[in-house]
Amino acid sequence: MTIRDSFGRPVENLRVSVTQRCNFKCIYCHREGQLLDYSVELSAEEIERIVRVAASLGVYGVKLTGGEPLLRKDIVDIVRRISGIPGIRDISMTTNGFFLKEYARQLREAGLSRVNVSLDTLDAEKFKMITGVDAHEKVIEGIIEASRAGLNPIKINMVLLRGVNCDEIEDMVKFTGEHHLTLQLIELEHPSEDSFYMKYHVSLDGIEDEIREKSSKIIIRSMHHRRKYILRGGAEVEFVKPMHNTEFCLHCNRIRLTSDGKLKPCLFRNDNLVDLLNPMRDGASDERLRDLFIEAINRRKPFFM
């Protein structure tokens, strides 16, 4: 059974923010659209229970995000708990890669399938400017260790920033191709479209046209109908274009869970959240949590229509 929202879109993936804490200070961070609050975090047991309820409604994929998920001391336990839930077939994680060298093998053994690693530049000084941390080499080492551990495919998330890293696309394609990684070129997300957005935002359309010309094969993925370009030589490039993209919203199949226990139907909205944490800690049954899940799904509405 797959549950659908009122627009007919199936909800098959749950994106779980396990913490808002982060050891990086990336200039473009949107914190998964969550209001900054370090005071409350779901426990491993609570995350497991919510994912179990989601699985009973047809959700089969879970992505662990943050903040930085690997700041959770119990992150391996969280992955192990989720991997044991009937119906969950895919567990992935988005990480800044700082602790990935240390955790990669433990995570793979616990049931993690794959990782997305944020790497916006191959230049150490630019990396420090974007993230606020001098850790470029450490992240590269983490990516290599993740590949050795079998966390594949590994996707490299590169947020394009005007005047900062747009001149590195060719080098990044070469780097990811040599290491058998998938490059995701990501459009800057910023719902308010303020001065920061206007300064750094760059359209991916022209860049995608150039990559298309160099490709030998195009695969249209089911999620968001995103296109993967297989370049001559084997490099793989995907584009993530959420801004003003009706196709992106039309094919969205995910719902978010904030680190403080609220279901978030849309990345760009904070006025339609459904609280699970307080009812759960007040003794709500699984049936009640299912009803709240369904309520959140019914609140889903394409942001760009």
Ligand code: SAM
Second form
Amino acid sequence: MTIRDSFGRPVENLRVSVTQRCNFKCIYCHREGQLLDYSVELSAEEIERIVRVAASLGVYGVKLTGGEPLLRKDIVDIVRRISGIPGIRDISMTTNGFFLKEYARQLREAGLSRVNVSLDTLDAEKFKMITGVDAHEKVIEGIIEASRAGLNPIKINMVLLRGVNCDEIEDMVKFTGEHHLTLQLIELEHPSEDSFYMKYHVSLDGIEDEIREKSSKIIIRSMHHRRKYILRGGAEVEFVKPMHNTEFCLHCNRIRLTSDGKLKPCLFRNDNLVDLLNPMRDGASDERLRDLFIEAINRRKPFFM
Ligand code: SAM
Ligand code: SF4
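Return the form predicted in complex with S-adenosylmethionine of this protein as a structure block, the form predicted alone having already been given.
First the chain shown before, then all remaining chains and molecules of the complex.
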């Protein structure tokens, strides 16, 4: 049975940051709201143990993220361990795609169901400008290999940046449609509405209206009530709107685990984390970890009410 927080919201998904390390330097990166600390990382065994506790409380979905999750040398082992946990039905990953070509098959075989790959542009020069790395072709090859390996669906995460890639939406719809991928158009988030944000932010509202006009079917997804548009011709497009809103908080069914072993009840806060790493390394029993997990769930509170 799924556990609910004191606001009645079920906790069904665990978003695990397996590392804060990254080989890219994306100009917009928010690093999942985690404070940067590269010094400690949960081991594969520790991640498995925490997911087991989560599953015993009804969590069924696990998303692996980072930093860049494929920088973990033991990432296949992590996926395999999680997929063996009773109750876990859906394991996904968000990656920059750099190492996807070499890992896709092993990840699929280990139990990964689906993958989101960040790709903001189809232009190699722009890609380098955004990520700081000359790896556009390598990422495309990774996406194609992921598709061959049977990861499904594959979502392409495209953060829209004013004056950089907004003119590429049509090309991206075409590219993703041709390769049977889902395009996720993401509105830029920034902790403070600073000069970077003012320069690059573009609202998704007008773009969504245009896509709606071209669509033959609209599917409302349960997660955060996001809409998926099926365009005439078969391409699929989703929109990820800013999370700073009451609707996002109202439907939030996830809890986060930081790479250094802390449960993070809310994306927007770092002052109510529950440490699992030290208790675990000091010999805490499974019951104690379960109590700490419940404590983190009890600390969940909609940030935007
Ligand atoms: N390194 C992996 C990757 O890039 O896919 C996983 C971690 S990354 C933080 C997760 C997702 O957050 C990526 O799709 C990225 O595009 C998105 N993201 C990062 N910073 C963002 C921002 N400021 N606004 C909106 N999305 C952002
Ligand atoms: Fe951030 Fe992901 Fe880009 Fe790395 S690849 S800088 S974690 S968005």
